[in-house]
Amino acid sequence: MSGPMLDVQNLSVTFQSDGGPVYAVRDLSLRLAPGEVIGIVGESGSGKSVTMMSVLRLLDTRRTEISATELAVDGQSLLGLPARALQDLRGPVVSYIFQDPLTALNPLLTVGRQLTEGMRRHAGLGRAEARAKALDLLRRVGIPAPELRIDQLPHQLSGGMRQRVMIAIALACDPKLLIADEPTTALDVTVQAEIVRLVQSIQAERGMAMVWVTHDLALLARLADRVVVMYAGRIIEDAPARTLYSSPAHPYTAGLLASTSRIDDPFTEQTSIPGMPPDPRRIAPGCSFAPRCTRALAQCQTVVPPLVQQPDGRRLACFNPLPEAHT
């Protein structure tokens, strides 16, 4: 049996900031399959980017703090690796897609000479094949008159095919694992569920393993086999989808899903999660949900709640967790 192709253990990151250490994310611990597909959700400021932007180590390390017992893809450590063995993993390992294109390209390069520059730095592509081969990425990934828009920059492509070169750039090397941070934020309803059934067709075809990083329940129902539920830096619940949605143990996770419009029962009310997530800044004895939690004990206001495995597969950090959930 092979082992994970995302392994991450006591994960730690810690901000410098004016205002004192930011403790964005706290002793979180993620293992990932290879081929499989988990959606990380969470409100924003939840740490749900910051995780996955350490793994590859894009923070910058002068006000960043980030310690690990582990911290590995595809077997191969990142704890230590020197940024030259690091660069060779990001394309043909693990690739990643920003939330905003817009900032992630660069607007002095064309769209091409940023599409095969990874081609020709990891497979050691000739300057023509490495153009063909964008040529098809980008027919691949739905940009309309790919030979005209290769040799354009990026200000003059709209916000959907912004979105689509970098995923073509994401894929230009076959990573065997993808990151997705909220790719679909800043695009209308169209275009993100057009983007969704891309990247989920293409994940499909090449058996990646995938991580997508969303505030949006309702758009991981149809794309993860796992949900990883965030709050204040820490997973609080983590499940094979199926249970999640079905029977949510923990209350944040069941406050999340009342707040989410559901195709399937459209005239259900949502609600909001009553209260302001806490202040990063300020680590808080006991659970960071408790102030919120119409559930919180005595004991969630003074110890926090160890992330447990379930008998039914599922991660709970929970003292009082919902009793329909069959844990």
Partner chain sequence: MTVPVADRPASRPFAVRRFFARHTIGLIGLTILLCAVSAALFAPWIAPHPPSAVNLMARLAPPAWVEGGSMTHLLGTDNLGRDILSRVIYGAQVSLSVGAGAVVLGAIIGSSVGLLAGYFGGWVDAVLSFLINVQLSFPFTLLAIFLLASFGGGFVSVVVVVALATWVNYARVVRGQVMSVTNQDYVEAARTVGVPTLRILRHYILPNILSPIIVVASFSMAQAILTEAALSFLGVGVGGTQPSWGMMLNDGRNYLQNAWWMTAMPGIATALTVLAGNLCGDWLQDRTDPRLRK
The other form holds:
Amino acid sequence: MSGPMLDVQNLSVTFQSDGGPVYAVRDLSLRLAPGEVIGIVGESGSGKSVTMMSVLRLLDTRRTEISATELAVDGQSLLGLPARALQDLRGPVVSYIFQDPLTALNPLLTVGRQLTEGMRRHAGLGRAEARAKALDLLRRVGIPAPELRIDQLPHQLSGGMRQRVMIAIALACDPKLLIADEPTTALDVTVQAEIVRLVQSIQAERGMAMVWVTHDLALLARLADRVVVMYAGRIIEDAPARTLYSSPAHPYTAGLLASTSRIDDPFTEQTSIPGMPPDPRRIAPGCSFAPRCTRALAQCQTVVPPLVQQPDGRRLACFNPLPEAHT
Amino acid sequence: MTVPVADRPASRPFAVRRFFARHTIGLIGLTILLCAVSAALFAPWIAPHPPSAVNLMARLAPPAWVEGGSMTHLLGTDNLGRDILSRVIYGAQVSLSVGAGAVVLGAIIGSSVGLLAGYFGGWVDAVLSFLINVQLSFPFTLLAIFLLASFGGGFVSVVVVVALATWVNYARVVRGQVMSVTNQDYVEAARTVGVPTLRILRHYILPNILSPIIVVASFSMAQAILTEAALSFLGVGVGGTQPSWGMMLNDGRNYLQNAWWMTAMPGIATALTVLAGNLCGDWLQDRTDPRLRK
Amino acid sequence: MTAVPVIHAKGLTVEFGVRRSVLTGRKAGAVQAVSNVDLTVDRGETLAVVGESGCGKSTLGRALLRSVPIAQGRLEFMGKDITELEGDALRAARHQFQMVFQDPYASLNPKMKIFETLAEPLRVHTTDSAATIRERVMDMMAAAGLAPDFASRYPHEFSGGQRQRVAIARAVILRPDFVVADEPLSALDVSLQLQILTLFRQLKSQFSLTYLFISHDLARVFGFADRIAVMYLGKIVEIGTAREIYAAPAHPYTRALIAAAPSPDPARGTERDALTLRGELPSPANPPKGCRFHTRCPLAMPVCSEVEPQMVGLGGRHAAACHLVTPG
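Now that the form predicted on its own has been shown, please provide the structure of the form predicted in complex with the partner chain.
Entire complex below, previous chain first.
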């Protein structure tokens, strides 16, 4: 058995803002096996995107403090690695797909130019070779008339097309790990369904590991092997997908699941989580979810529940989990 | 990469240092402006001599630190033996009041034009934008000399003419800002509620474009002071017995060879004040433009 | 019920980007964002308008409030023709129909305290004394779940959910007959969406409101709306009660929307994938001939690219515009 594809231990990320420090990620540990697909789900401010962006230090380092005891991709530690070496990992080892393809693409370069840049840099392909491979990729991600599209600029494409181009760019160097950060949030549902199926089939075909970051628990149901739930910068539950959806153990996971709209059962009255997400600037002692939790105990207010491995294969940070979890 | 950070609040000395690091430019600008304003306000108490007191015995005395200078006239005297320091201090009155007057007048004219053009768009915008372009393409100095020559000088005329030079700055900025604010949902929400147009302009648009107007005002203040100096230099300034920096520059013109201080002192005063206005403008712009923050 | 409907629109068309040539007086470059739509909203109901971006649902909502110009058609509000209403008369009528916007970060004036924002409609439309206005604002804030001390604070101090409560309170404070809510949930986190939906429900029963609820989230809307209208490229393609549409979606586009909505159930069927759409949304500036959906429809027939289908009644309040449906 080979080592983990992604290994993050005790990651903390703090931003300096005008209103004081923002604790975006707190003491987060996560491992991802080769070929595994995990979903990271959380609401805005939960730290889900920041976690993934800090892996290759994509955050503005002037105002960010990142600390970790281990941060490794494919067995290679990234701690203390110079920026140039990190650059070399982008593409052949880790690739990103971002939420907004319009800002992630260079508006002044053609699709083909942006697509072949990584291939020529990392794989040392010639111009003609790279172009042929780029056409292949565009065809693979379902872009009609790729011979035409390859010479167009990003603004000439629709939102769905641009996201396909982003996916093609991310796949150009055959990454071992693909990180997709809310890649379908800006898209319509019918387009989203297509993109999800596309990424799924490519993942299955290449066997690469994948992290899909989203706020939509429903989207991950058929996509992820494992789902990691984040709240206020911490992982609060991490479980195999089937386990998580059938018997959520953390009250927040259960609440999130209960308030997610269900197309298969839309008429049943849904229950919502009371209260509001915490301000990441103000850190209360104890469990961050305690003020909104109906199952909170006295100790939840004072002690942060540790993330503990459970017998059923999940990790859970809760002193008073839902009982069904252990049946 | 270190051990994980603990939860800690920002320490106070750090916050203080950050405040100064971030506001240095603004603080320098404000300090200079404050000095100029104090000089103008308290001139009778600060100035060592009356500004127009002629002392032919002490003509063209150099500044104190130059050979032949004396502590009586710190910055030297001019061709009529008037104390240059006192004249620079009194000159601040003219420069700053013309600047302030022109800024207020220019802001009112320019902002109104920009507000109307930006909010109503269509032919209103077309006409007003044409007006702005005409003003921009007209050689201003010629216009100023023509106006002042035909209508006479004096404080009010100079303020009006300098305001004419600067209102375009406001109009252009305000027009663009209004256009973007008008597209905001809260303006549409106000319309949907049925708020009358004038009230929308006053309560919804104006407060939200105030910071760019203030930024433009700082830059325009500098431009106005410079323009006033230029007009005085050309002999079409405020005039009268009240000294102004531009007038002093003009006086010193013929003595550049043997009394450089006659030109240098008012020149430095003008340059510093203009610089201060621009520094404040820069700083305010950084502070208020969200794209430059964070 | 034979009561007068709150909204009755006939042949409603909204055009954008129309430029009239100065020389010839001819129109050019018109995009029909809403094209020949018939719609009735009954008193006390919640009608959801569902569709993807660019389908014209927001424009339709704004047209019903007379916030965008109506190019053709007729619009009646409570039985009165308001198609031609202009100026002060239109402004005075506005207290009867209000709007909640999508982005609560953009829809509140950042320089106005919450109290001022909520008092504004009362100041514009009533002659209430300052004390009465104060009382009504505080009552409304309580009804919207806002703490009294929020009144003296500015929008930037609040989270998205709280701001949306303020925006809803502003729309409801005049007890309007008709409220258009334009995607009021989509800027909010999942855990807050239901809270806001519950607030909409409470206010509806408290003030007997009528809603036009614009959304892209079909799953969310089924349990909330009485009736649902599905829009595609400026046209309503299907309309009916929520249960009629869920039980028997008639238009292929409605079926595709239902199929595409993700479900939080890992075991849920793959058979629905058969109805996934292909291709891209055509440009509204140049809509396809015949049925506007035929370029993406998995069930398209030759007739679909030739003849535009008309709305066909399917029994009850259910109707769809598709050549495949037969009157029921």
